[in-house]
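We begin with a single chain expressed as structure tokens, specifically the form predicted on its own.
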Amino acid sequence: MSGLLGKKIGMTRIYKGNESVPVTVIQAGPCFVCQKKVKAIDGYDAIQIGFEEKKERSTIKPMKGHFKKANVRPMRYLREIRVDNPDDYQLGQELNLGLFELGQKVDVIGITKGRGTTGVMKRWNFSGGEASHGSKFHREAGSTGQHTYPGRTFPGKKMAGRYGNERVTVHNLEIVRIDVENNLIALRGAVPGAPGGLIMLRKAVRVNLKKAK
């Protein structure tokens, strides 16, 4: 399995022929290979590759270290990815958007828009009471227990709480477009996080359930 690091651009139109169509356009890569992982010694294979350079003042001396041996410069964001063979892949190694090809089908791992603590009604699109005059019930969350056996809140019941902040992965979305030059991709649909939010392509790995049929 291949992948790369990006950034979320945002979302925009593409015209194919008279269809338009809604698609995000992320910034993947360059990205380089900082490590390399193999069963033998570490359990798996895999490599580490990093995305986005920073400032070596702001890298902590380990780290520096870390990527002296790859070669590379101070990364910002660092990501493991399983392969079949590390030995396929060179420390230093810089990877693009030749790994994608166009229609293909990609799995998109990003970390949703946090909201904060919110009620049941956006958090669990809960029904709610009545919004009619005389009425006390609006958008609690109503009884959450039992009687006096168990007397008490089962464990993952649904409440109020934090929403949003948490890692998704939207599978087979299809490439519409590729600027491997400016290292941009336009992906037909959304996919999760705010603008600027980081963003993990990966070759899909489930099979398209609508072609199955």
Contents of the next structure:
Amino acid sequence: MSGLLGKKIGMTRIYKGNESVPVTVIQAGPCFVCQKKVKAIDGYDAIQIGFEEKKERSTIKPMKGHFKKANVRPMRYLREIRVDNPDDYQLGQELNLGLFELGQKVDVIGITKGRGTTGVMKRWNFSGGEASHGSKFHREAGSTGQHTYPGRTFPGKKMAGRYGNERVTVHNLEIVRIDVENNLIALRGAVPGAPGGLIMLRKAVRVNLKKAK
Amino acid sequence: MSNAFIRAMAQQDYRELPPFNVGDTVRIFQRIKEGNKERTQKFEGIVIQKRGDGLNKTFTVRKIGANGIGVEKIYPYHLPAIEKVEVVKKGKVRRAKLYYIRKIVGVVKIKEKRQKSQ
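Can I have the other form now, the form predicted in complex with its partner chain, not the form predicted on its own?
Complete assembly follows, chain above in first position.
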């Protein structure tokens, strides 16, 4: 299984006849293989890929050596992707959107927008209480447990707190349009994070095998 | 939202309709599929608003339908199913959005734009 790193550009829509298809435009790749992890040494098989060039002078010395080994320019983002056989890839090899094709399903991994401290209604979709009619119970959480027995609130109880800024995978987004030359791809639906956020694309892992046949 | 990359991705979908403005009376020809049959639906009325940009651009057409009931349709400007747009009348209005005509009972009068004599 191979993947790509990219940046969310934003959303728009594409028309198909009378239908309007909501799409997210992502600028993905080109990525370069920076390191190979093999089972014998690292305990697992993976490749490390880099995305988006950065300046030589803003790269620290140890990293310069790391990139030099793979004979690639310094990269801003490095991520590992598990592969079955790292020997299928060469150090410094370029990966681009050629991995994917139109109509295929892909998974997108990203970091959602950070929302800071939020209440339970936004964070856990609690229904809250009435806004008016003399109600004094508006957006609170309600009861957090029972009485003397167990006499405590169970761990994991859904409460208010920090929400967002977490890794989320969106499965099976259809590729509506792909432009390998300009490294642009349009996927049906929404993708986690704000425009400009780092995003990882991979071939869909949860494929409906019955449908595929 | 418009952005160079988004525009690059969607360039091929952009359409060029004959120029019309808010206040104009237009006739829209839209292809509609019903089962296996395809037909063209005509809709004629006054353009009461234009909004958005890029592929999100839309315009609203209002007409008075049967029994004097107002009917409004919001068309995406770049919708491929729009066969053609005919400008029937050029209107002269002083608003960008003609929401006020919703409250008017009876015939809506909009001054016609005088054509420049050549």
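Under this definition, the rigid core comprises the largest set of C-alpha atoms superposing within 1.5 Å between the forms. If you're wondering where the values come from, they're calculated on a predicted model, not measured in any experiment. Positions refer to the first chain, counted from 1.
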> When you overlay the rigid core, is the Cα of P150 off by 2 Å or more between these two forms?
Replying inline: yes
